[in-house]
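Next up: a single chain in structure tokens, the form predicted on its own.
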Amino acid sequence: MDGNLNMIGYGLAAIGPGVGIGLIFAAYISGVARQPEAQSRLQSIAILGFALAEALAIIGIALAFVL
């Protein structure tokens, strides 16, 4: 029972990386719609944000496996 707690409790948790992804790439269009000439360095901030929150992801899933 315990190994099936641990992938709700996942599941549940994936919720925040997948919102904070979400929210990224939304300021990531609204910016680049605002000032195009940016867009460069607004993609590579984005691409950051977007890996450090994959990485919160990959985390969980990691202990979810482990624990």
Given for the second form:
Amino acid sequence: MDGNLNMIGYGLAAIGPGVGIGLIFAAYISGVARQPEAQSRLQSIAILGFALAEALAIIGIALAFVL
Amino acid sequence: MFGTTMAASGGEFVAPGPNSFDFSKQALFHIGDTAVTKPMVQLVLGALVVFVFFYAAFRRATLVPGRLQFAGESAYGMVRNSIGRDIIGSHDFIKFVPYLVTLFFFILINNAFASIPGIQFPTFSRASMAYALAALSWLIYNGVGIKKHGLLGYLKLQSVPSGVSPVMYPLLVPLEFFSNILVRPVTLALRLFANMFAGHLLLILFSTGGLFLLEYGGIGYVAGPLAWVLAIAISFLELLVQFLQAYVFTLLNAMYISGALADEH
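Moving on from the form predicted on its own, kindly provide the form predicted together with its partner chain as a structure.
What follows is the whole complex; the chain from before opens it.
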């Protein structure tokens, strides 16, 4: 079986953003549950946070193929 | 092209990789010396679809909208209100709305090509396409910032954080400059590119892997169809990701513009 060790490294690196994105949406869901009328304001903030946390995973996948 | 049968690969599964995205040997036609490939055609097609849709929707705009005009107005209103007005602010968002609406629907249709039967290739899984879009947005947000604050004022706005003691400036100013001016367009492009790339790669992996397992026989008769069921499930996840990435790209564009327009504190 052959493969690239980079991919294992990427799998490990993706744990961080995975946890981060989970925390962001957990906070978003509990925020909406407590105050449903704030959903429209929270939504764009949550998606922004998601995009920023996801950037780490994205940089990881790019580097896994490049390096 | 993607289908790797056992006969073709000699009984060895060939995992999809960046090669699956390389169309340079499969030019559709040539214009002069330039080979025109599938992603290039899709890019033009995407622009045409967006243009034709909005042109048809607003060609004979009436006070009481018809069906098509209603669809066009809802699409326009969603980007205008939820991205433009909420992020940039009601004072000067209106002149950026055409750019944001076009950008959103252009990215959306190009991402949706990944799921449209017969095309099934996301245009922005070619990195250069995403870099071009990010370069455009870099020019725009820096342009409006420099126009409003002047070159030095704009650089000060972007790289000198407010409410920090000047002792920290030698550390923070290069970092802020690096993050706000240099890294932003790169992450913007990479996010769109890598999401489309990874999603399409997953789909290829599950479809060709399912075929390989079926041909392998034995336990493959169970595992192969299971892989195809997962491929269908992932297709639906991809639909969500396609919309989300178009939304995020436009949202971040609006945030960068509003950051460039912000008054100094």
